[in-house]
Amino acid sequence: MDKPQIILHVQKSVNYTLFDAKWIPCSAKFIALGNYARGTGALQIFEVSHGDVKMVKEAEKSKSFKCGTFGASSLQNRQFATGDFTGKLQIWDLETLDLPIYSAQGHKEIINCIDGVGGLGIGEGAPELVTGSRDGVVKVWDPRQKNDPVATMEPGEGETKRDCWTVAFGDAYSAQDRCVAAGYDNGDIKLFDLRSMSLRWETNVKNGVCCLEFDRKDIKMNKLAATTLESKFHVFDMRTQHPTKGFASLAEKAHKSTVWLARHLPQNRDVFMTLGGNGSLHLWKYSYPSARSKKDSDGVESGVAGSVDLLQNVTLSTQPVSSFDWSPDKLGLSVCTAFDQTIRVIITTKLNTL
């Protein structure tokens, strides 16, 4: 019983299909976001008190939701951005849901994936938006400028473009300093770094990459999880890039499905949960290596991969996990949502003895 416990604290089923689910910072409160079968978007708000799950407040959109971020809001005013179907990229006022105080076609084709960086006093910095689409674009938006991205990456003439499936900040550990990472569905994972608009890295994984989280985005970038269709997922360490070799890796096989998400825990950089296709999680601790780099044959620095320990596993639901997240007040507290139309509440215990 030493080993931290995954408990089903409370779940609830909904109506729609569940893409996202995040909590409002600084509140017992999270947001859920998906799409009717009629076709229209979903985003309701729930409140966790006494061991129940309550709606408070619910809106209706013409267009399904599939993803949403906290990470570019002040704590004062918790706007929340989301990606739809269509390729818009919008900001709401939790208090006053019926428009949206900020909104950009953002890309022709559905925005499947959403991060934010500058805000909650998370990283320095101006507040920033990323999104990947289907149409093979990453932009970076800054929600203090209307409509036009502050960068775009795209492929180049006569590049076949590929579907971007999970983009994520890292390193803004200056006011300058910052990069974008993104995955696409062939198995390419693309560094970009923002600072000189330039592509930093790229390495290809062989299967497709369902999600790319660094452990902390507010420091020098220090390890990159990267999970992928076929069961496997990737710890990169960020640390040492060697000119030709690029960053170690680690990868380790997990949950006998798809690896949907993986997340770190707000509290503790080197523990995170992995996701599976059938409706498993996986709570892993990354080790660190006695070095975590060493000198090649020619003197010139390269990293060393650590290792890392299933602490607990748990199935949860038949069907896959589309979404997964740490509330970043309450160690341990989380909130996870799977396509089988229910939201689940999760307390993972003893994480402060890790």
The other form holds:
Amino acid sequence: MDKPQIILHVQKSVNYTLFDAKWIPCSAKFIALGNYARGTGALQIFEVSHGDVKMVKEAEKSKSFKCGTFGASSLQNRQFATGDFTGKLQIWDLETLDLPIYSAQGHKEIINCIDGVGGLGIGEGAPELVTGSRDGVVKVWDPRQKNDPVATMEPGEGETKRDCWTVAFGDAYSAQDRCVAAGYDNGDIKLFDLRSMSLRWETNVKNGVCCLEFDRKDIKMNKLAATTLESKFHVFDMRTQHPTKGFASLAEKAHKSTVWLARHLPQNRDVFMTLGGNGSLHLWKYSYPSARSKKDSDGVESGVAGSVDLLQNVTLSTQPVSSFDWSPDKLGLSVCTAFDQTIRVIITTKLNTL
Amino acid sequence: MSVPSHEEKMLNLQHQMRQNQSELQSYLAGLDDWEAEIKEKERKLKSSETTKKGDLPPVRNTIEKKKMKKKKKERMVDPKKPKPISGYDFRAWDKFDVDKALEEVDGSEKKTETSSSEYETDEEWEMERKKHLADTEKEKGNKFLKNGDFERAVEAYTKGMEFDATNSILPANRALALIKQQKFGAAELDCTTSIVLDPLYVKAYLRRATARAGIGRTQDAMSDYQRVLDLEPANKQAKTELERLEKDLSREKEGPVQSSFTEGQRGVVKPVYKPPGDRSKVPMKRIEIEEIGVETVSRPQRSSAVQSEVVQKITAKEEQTFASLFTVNQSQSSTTGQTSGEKDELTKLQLNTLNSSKDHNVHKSNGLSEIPQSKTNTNPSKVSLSTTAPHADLLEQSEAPKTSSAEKRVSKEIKSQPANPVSLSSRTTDSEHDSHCLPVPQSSFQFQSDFKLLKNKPDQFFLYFQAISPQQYPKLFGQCLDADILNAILRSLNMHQTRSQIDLFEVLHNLTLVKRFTMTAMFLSRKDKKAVEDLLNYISEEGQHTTQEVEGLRQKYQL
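Right, the form predicted on its own is done; let's see the coordinates for the form predicted together with the partner chain.
The complete assembly is shown below, putting the previous chain first.
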């Protein structure tokens, strides 16, 4: 009976479509991104204080924002990288939002997703950003290099370009090792190794991949969660790669609609939240099998998938949940945005007893 | 007594709810504490000194050479290692255990082997990566070569050589591709490079020989084949080629064969003469020569129809902030930065604004909005100009307190500039009668840019300079007086000393008041000093100032 509770703490309506919300590291503030009906970009900073959220700063920009991350910024500077509808990658200093401190026309079409690593003390090596776009290209950026990406992953000539819906960094446990996982609208998941600059693994999960996330970016690849259309999500055990079979995985049905997102708890990598197209939140716990790898008859190792248990579920909105972010500083605190133009601050209790 | 099961359930549920409630309450209380705590932490984070994180790894996939880190020389003497025994200490040598020493040596070798397989430093890792990249380029080149795509093969090898300049195979392979393209000269050079890198590389000698034979240096080619035979006495290709070349050489000595192909220099096209009857009857074609490499200023047409007013406002605001940054760059590289096309457009636009509306607002904000206007308006309509201009004015005021001091300074300069919009346009259109339009400068920046224009027109410069009141010099020349400018001033004063209406003494005196004048005076050439001398003589002749005053000036000019 000692289940965690998911409780709506505060909610706030806004007058624009919300696409992303992220906690500002080392603060009780978060940033919300979106677009106004007139086609401009919205960027607002809110602060949680005494059971309420107050807007402390806002800016309206000419282009709509789609996604953002703090992943490649130092904790000191806390510079926010955004991707917009026209394919521009920009980095903002939150103190002065007049002009971006970095701007590059990264893609020909909308940047769907962005992720960062190497900043905030998370992940070894250089600070890097990765963006995925409708033009089918995944690009890796270094904020120290102007205009040009440091690595580009695009379909070869003649291959059809698939819409890239999600990207995620992982495996950044040493200065050189780093991986990028990318999910596409046709169900492809590709894992690029940035050290050897090669495609390390690819698979297809039949339905469009809405979200990919490693449980941790800064350790040797451990688990990768992939959520898809048609109310399914997969968890891959990334520790053991079989030369032909790849990584072991489990699939689970949830939400009775598209599973938009999966977000691992920063304080416990085996607990994660999935967000559904019907406005529901499901909290899961992953349990490892007794042995994580086994040897087949030829003596080749392959991974063994574990299992997931649903801890709690709650429906907060009638519209799909577009983003969700756990506070890195306070266990159980999270913010989520939905297409009903509402920002919700959510509290999850008893996470420390799991 | 026993409780019925449904009641027990109810009780449990109640208990659970109460527990949840208390859990949440305690969490919320904790949350408030945390909020205060994190605020404090954030404040500390902001105020704390920027702690630079140690060296970050280099930017991925950059080819530029990294700064080599100085490796700490491992000169530390291993404490466990015994001191070397002196050659004269025979008693110690008696005790020396040779087997043990040998074992130790073996052990240390093993250790170094294992450590060298891992690239511990970034440089080593970088080097290894580049070598790897060079290898892949070589593979690519070989593939192209096999398929007969020599040009791309050359490209691939060139890239490979950029990655790894120490590889002897890459230049040799490029030479092969070049030979296939009949580019013997370049091929020979590449072979030489390869041979320098690896003097025992037979293929490079063979290819150089082929290349040399190709450009007619038979003797050199033969010596290369000879060298191959020295290295590999059984090399068939070298033998047969050598024989062939010897035959050719002897035949040539007997009597030069008249052949149109071997005759003459390679690479020289001689005019072909044909009798009029044989000439082509096809009429001459005129081929348009297009100039490439010159950028045409084409800007994307924006779909302005759908954009609402707010969008335009925001876009305009963003562009203005960009523009203010842009103008900083402009002012620094004042004349060279812009392409002439842009300039023309700019002046036209400005004239438009001036003609269309004599509105005061437009005049004032002209400077700030000039660049956004030229940027945004692909269809330069007067209406849109007059709508954006007042905005600019408003924004300028509202944004001023926010912008940093540096930006403020810039905007000030910009503000002072547009006081003479005509001069700006005239400067770009015709520079003949601009001195009449150039007003008295208000800032050192303005003076500097005017000076650039008038440098080579002493008459106009004199008129211009005359208009500046001497009291303004210290302010106008700011931190230091450029030697160039001082020279120009002195020269023009000297030229016009007789017909000047200005008080020469006042001018010279005020010039010395500019900051760091003594520095500038030190750089005066003899010619300039002569000019000052003349001027001072002129002043003393006039007799309006005492000799003491003139003497003081003389000292300041270090005469």
